[in-house]
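First, one chain by itself: the form predicted alone, in structure tokens.
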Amino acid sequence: MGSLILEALNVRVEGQGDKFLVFAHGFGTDQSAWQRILPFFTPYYRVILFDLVCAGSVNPDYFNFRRYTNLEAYVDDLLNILDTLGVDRCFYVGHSVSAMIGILASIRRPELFTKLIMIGASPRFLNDKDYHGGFEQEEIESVFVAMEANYEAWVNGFAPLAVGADVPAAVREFSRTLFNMRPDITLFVSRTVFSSDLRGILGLVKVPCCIIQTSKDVSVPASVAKYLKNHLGGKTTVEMLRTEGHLPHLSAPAMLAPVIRRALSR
């Protein structure tokens, strides 16, 4: 399984230093999303990059619809990568769904993670009676219908909303990686992500965490960052970025990178 997963998920190790730093991309992107911030870290860390199995840069034959029905299968992939590389301790930066994958991995193997840094993280996207996740069930269903009806039109509408900030290059880049995904895989993963509810296990996280949240994110309300801080079991800090959007590593890398570096040093 070891060498196969490294090849299948396009695993790369770049940089120098005696500490490992994992960058895990979120839904709709691939590892190229980190390219603009990599130069801030490769002089000091051995940076591990990989693609989620659902990414358009991965052979879709590797995506098993029976296996990837929940986030635990993605956790298996992450831990297999780290074990195959011989990593016994690392810092972990996860965007969006990969923040939650990191949380689950840290519960399973807390000794493996020095710190979790989560960008645009949410334990549940759907609203509940005492919880504001940002979406009603009917809204989510209408998104799924739009994706199925006309994937291209959905991408062209969703990408600028998600990027938020007026950064055309970031919109083009996010659109590119969304279009690289096979539409049926995109829809399947979307259903998995939006049906996830990890609120009940947040207290089991004992690894220190840093939550990075932009001032306005169409996918994750600012109240979710506060919810995470109040419910995660380990020492947790929140960093608010003075920019908009769900993908600050694409739209505001020079603003995001120093915040990550500060979080790594604490």
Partner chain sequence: MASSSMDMAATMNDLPDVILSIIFSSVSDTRARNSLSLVNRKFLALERSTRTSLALRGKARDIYMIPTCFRSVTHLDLSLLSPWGCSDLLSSASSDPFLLAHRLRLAFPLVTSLTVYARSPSTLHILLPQWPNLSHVKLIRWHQRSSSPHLGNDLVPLFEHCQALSSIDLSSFYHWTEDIPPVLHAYPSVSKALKYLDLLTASLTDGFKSEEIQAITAACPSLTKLLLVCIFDPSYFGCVGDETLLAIVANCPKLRVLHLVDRASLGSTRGEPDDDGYTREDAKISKVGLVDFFTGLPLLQELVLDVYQNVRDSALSLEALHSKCPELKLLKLGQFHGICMAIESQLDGVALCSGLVSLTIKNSADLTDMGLIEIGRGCCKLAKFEVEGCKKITMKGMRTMASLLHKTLIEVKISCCKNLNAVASLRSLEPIQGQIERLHLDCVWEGLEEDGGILCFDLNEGLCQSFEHEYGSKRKKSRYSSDPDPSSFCMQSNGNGMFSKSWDRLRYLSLWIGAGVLLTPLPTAGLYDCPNLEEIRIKVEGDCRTGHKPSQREFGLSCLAYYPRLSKMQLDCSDTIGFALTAPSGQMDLTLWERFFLNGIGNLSLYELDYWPPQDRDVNQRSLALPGAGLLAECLTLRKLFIHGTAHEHFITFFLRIPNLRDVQLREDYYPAPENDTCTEMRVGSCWRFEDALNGRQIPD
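How about the form predicted together with the partner chain, since we already have the form predicted alone?
If you are looking for partners or other molecules, they are not here, because only the chain is given.
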């Protein structure tokens, strides 16, 4: 069981140092998203990289549609990896949905995580009464329409043709990465993402957190960062990054790396 997960999820351990540092990517990319950030950390930490089971670079046969119905299954995978590697304490950097997976993991195993660093994190994407998550129901619907069209086409042997540009601008940057997987996995995972609501359990987090927010992230409005800061149970700071976009590790790695390092050292 142990080594199977390490192989299946392409787990890699790089660098030297006495502390472990985990980088977890968001949906639609894979661990290569961190490739330009990595050199800033491998001299000082033992860096652990892995792919989520739904990533395009993982054998699609491993994606069990009955198991991965909510984020808890992804948390199981993460904890399995860390246990198999014999890690008992680590720092954790998670992007987007992996930040939420980190939060859930830290509630289950608080002693395992020294600190959580979250990039582009949000407990709930859909707007609610008194809560601005960033997306309206119609906008999310439009994403599902596109993904369902892709799924239909793919299942029937046609080319799935809906792309990021076909959805409204508000959801485009976030959902663009979601189109980067096989259409059936994409549809399934999108449902998981947009239906998750972790607001209620934020208070259960005891681990110190750092929220990294870009100056303009269409998918994660500034109000969400504030919401997280106010509701997370442990000591939480917010760091602003003077760049735009939802994927700063891809678009501005040289700016992001020092911010992460500062957060790790505090």
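Remember, it's a predicted structure, so these values are computed and weren't measured experimentally. In this text, rigid core is short for the largest set of C-alphas that superpose within 1.5 Å between two forms. Numbering follows the first chain given and starts at 1.
Quick one: core overlaid, is residue 193 moving 2 Å or more at the Cα between these two forms? No, its C-alpha moves less than 2 Å.
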